[in-house]
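For reference, the chain that follows is the form predicted on its own, supplied as structure tokens.
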Amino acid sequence: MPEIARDGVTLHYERQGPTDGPAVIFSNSLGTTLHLWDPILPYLPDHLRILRYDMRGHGQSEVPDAPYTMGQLISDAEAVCDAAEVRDAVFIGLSVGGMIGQGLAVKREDIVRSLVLSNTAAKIGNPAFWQERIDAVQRNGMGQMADPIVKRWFGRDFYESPAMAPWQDMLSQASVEGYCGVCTAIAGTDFYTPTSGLRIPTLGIAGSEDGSTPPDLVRETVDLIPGSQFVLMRRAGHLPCVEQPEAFAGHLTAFLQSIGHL
């Protein structure tokens, strides 16, 4: 599998689709790996050039000592895109992945031509909230923290179904160091001003049952960008690409068509 070293940290990424296809970049959420996007892939157009990666501290990427900064996470994504020679792409980011997308769009207009901001915001929580989360994870471990976290992630129907178990397992297996490192990066981020300066096509996606980034928070961020679109997915939580993959992929495809990316 492709890897790149940046700032002494090895980053894992995966590519699929034709090298000359329209490019899309997927950036996943805190506590998950690039496999977060597996459920939607069968429903996407087969000629897309897809780039996915594991952020530092997650999945098959290296776990450096915490804390991390949002600047590091953005530079990691930039390095992956440069290594994969991806340009003029639609960046699809969920939760912290959406924060990374906002920062990369400001920094590298040649890479990001358009944004999909799913279940994310310009600012998520506050430093006190994230410090409490870090303290709890360090005290109890990811295994004990996984259930209360996934209760905030998923809508009630999905949480109570057997389909939820693999995602709770993914979170349980996450690195404490990597998880807490990214928590610190989120805690220190406020993108209201830079995001309000963006002038690129943008789609916001929210889940009606999202306990982590409620719909009003997502809409508030997306509304910072003139001409943006917004979709509310009913009976979905923080990870609608997992709960309703076909519908999520349908929203993505419709947006890509609307901006002439397909």
Ligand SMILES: O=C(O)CC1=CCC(=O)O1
The other form holds:
Amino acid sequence: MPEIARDGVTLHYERQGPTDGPAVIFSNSLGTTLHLWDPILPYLPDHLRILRYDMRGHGQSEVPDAPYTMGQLISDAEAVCDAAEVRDAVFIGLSVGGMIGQGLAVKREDIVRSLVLSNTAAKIGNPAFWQERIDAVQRNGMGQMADPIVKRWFGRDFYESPAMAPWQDMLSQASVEGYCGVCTAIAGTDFYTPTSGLRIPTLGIAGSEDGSTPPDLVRETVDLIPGSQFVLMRRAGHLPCVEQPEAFAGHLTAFLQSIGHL
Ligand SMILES: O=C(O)CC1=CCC(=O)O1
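Since we've got the form predicted on its own here, give me the form predicted together with this ligand too.
Following is the full complex, with the preceding chain placed first.
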């Protein structure tokens, strides 16, 4: 079970694929673990070198006391990439994972050669919105909050299907401390200026039914980066890699081909 310690916090990560394959890093969303990406793995090319990790406060990574900062989340991702000796990679980040990707791309050009920004933005919500979420989670616990949050994650068809249950369970099992710590990091992040300076190939992915980061918001962010591509996935919500894994992997693979990463 590979893990590293940074800043006194143990971070869990997993690797798949050949060590000499083209590298991709996956970074997941608030309240999820690295298993968020399980559904797309069977549809990706075999020779990719895949790195996934759990953010601090999530999955099998340690849960330090909240609050956390975006700088800490970015430095954690950087430390995982350094430990796994991953360079020249495509960073695929969903929601807060996409914020981490934007920050790491600014900080470490040697690690992030290209970005996939799925269901994310340079700024998500505002401090009052996130404080309300923190208060509600601290008052009610993750178990009670999982249903209203998951309702915002998925398009209607998926939300009403039995396939939704494991994802609601994942959220119910998240640590309140870790969840609230990351909410604070998101609340304090506005990457419009640094992201506007990025000059790397970028693909934006949005879901037509995403209530958390609607398509216009995703598009506004990827348009900050000249030459970026954008895909709208219809009938998908905030987690299209879960709802439509084959289509999501198809968009990803086509992008990797288009930038010569495959
Ligand atoms: O859980 C949500 O409300 C959606 C979300 C916002 C940032 C993130 O990572 O997930």
